[in-house]
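Taking the form predicted on its own, here's one chain by itself in structure tokens.
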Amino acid sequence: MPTQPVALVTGGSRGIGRGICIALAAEGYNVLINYNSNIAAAEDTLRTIEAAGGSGDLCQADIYHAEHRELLLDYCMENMGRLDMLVNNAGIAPPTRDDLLDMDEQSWDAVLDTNLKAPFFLTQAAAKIMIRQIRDKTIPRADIVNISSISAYAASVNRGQYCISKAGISMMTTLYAARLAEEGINVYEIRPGVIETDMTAGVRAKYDKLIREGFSPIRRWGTPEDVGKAVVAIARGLLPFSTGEIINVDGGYHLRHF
């Protein structure tokens, strides 16, 4: 058995994802990271966190797929050997923005097969892997951290879907949370406010707009690196007496402020 813990973040090629695979890595984490198309962008995440003296891998996997599921998690436990961390991160936004009198059933699908189903099967798959290597005593304990939003309680009418599948995940995370406990896995819930990725590089102007005007009391874009942060805390087993727990990386967006 590896004494190297293994932390798998699915959609781990860019963005967000990206910052959580270079600071667990950075950490002593052997990272599994999870790509769906974008293979170049996974290279390059696998060639920074070497770069930098960590291990990784890649495993192309699209988690709407039942079937990709079961092979990303034999993947991790054949060429990995273990599995310390799920990052569920993986996520997907509307085709276009809808006002929610005009949304289809294929986008309303689409995003919730992605970003809350798929999350949730991959989570009871890897949870139970878990909790054999916890009750075998082949590792001390194991963390889940499902990364979601500011969107799962700040209602935008033109991507309702996006919106309930992180409110979605909210729950989720309570749930498997709740279960969990007993077994030595804790849950957590991330939730990053304006994060500067290629996600949000389209409405650059408006949200710079809007944190020169106080949308948030940190009057800054968020970055990958502080979410990567956030995880890398509880990586560290920062916070063992805490399940459940909402970590806010948003600037402060969530206080109610005048």
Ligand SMILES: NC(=O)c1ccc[n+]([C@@H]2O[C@H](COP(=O)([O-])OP(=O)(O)OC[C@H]3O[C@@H](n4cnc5c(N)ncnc54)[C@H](OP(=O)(O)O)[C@@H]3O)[C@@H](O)[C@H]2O)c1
Second form
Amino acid sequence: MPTQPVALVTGGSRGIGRGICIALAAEGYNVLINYNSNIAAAEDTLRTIEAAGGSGDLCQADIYHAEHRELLLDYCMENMGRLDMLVNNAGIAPPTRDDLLDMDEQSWDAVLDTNLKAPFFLTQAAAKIMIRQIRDKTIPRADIVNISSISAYAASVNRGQYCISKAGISMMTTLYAARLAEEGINVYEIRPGVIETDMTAGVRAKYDKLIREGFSPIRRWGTPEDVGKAVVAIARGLLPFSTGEIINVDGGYHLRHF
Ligand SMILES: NC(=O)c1ccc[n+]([C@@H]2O[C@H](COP(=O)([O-])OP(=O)(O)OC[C@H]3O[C@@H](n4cnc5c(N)ncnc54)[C@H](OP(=O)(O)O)[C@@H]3O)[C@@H](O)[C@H]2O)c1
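One more: the block was the form predicted on its own; return the form predicted in complex with the ligand.
Below is the entire complex, every chain and molecule, led by the chain shown above.
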């Protein structure tokens, strides 16, 4: 059994996932970077980790498909030798922003299956592996981190399916936190605000203006590094008596303020 703890980060190739991978590797984790289609971005993330003295590996898997999720966990156990942390980060925005009254079932299915069904069942399978390792005393404890969004509670009427998927991630966190506490696994939700990534590149000008006008009390874009730091606090075991906790990484957007 390797002595180095292992973290599996879905969608670790770009954006927030990349920030999380780099931060966890700097913390001493051996990081399995999952990606779907952009192998160049995944390789770039791994190179950055290795250049800083860290270690990791890549695994292509489209988490939308059950068989890919199974292969991803098999790859992790066969090649990394253990699993201490799962970060459910991979997610998609709706292909187009349509009014709620025009949303079609196809985009509902694509977003809900990728953003909610996939992490739910990946977590279910990963938790069984973690439970086995903890019972065998091959790992001391494990953590699961779910990346939701301020969209879990803030209504965007032109991407309702995305909001519903993120609200679902919140309840998924509560459910797994309640079920897995007795197994030695803590579960956390990280709720990012507006973060500078490819996902938000198309709405850059809109949020530049909103942020300037006070959208969040901390008037700047969030970065993948901001989210990576929150995951590191969990990875360090600094929140041992907290589970099901929501960590807002949103510049204070969630505050009701004047
Ligand atoms: N950016 C924001 O402002 C913001 C705010 C709140 C929450 N979030 C959430 O944070 C997470 C990451 O967002 P981001 O902004 O970093 O997105 P991004 O820049 O679009 O990156 C998405 C990542 O997810 C991967 N991915 C997408 N679909 C996948 C699939 N079916 N299987 C495996 N990997 C898949 C991508 O892999 P490839 O590189 O192979 O395509 C990529 O690594 C998402 O859950 C998003 O909803 C983002």
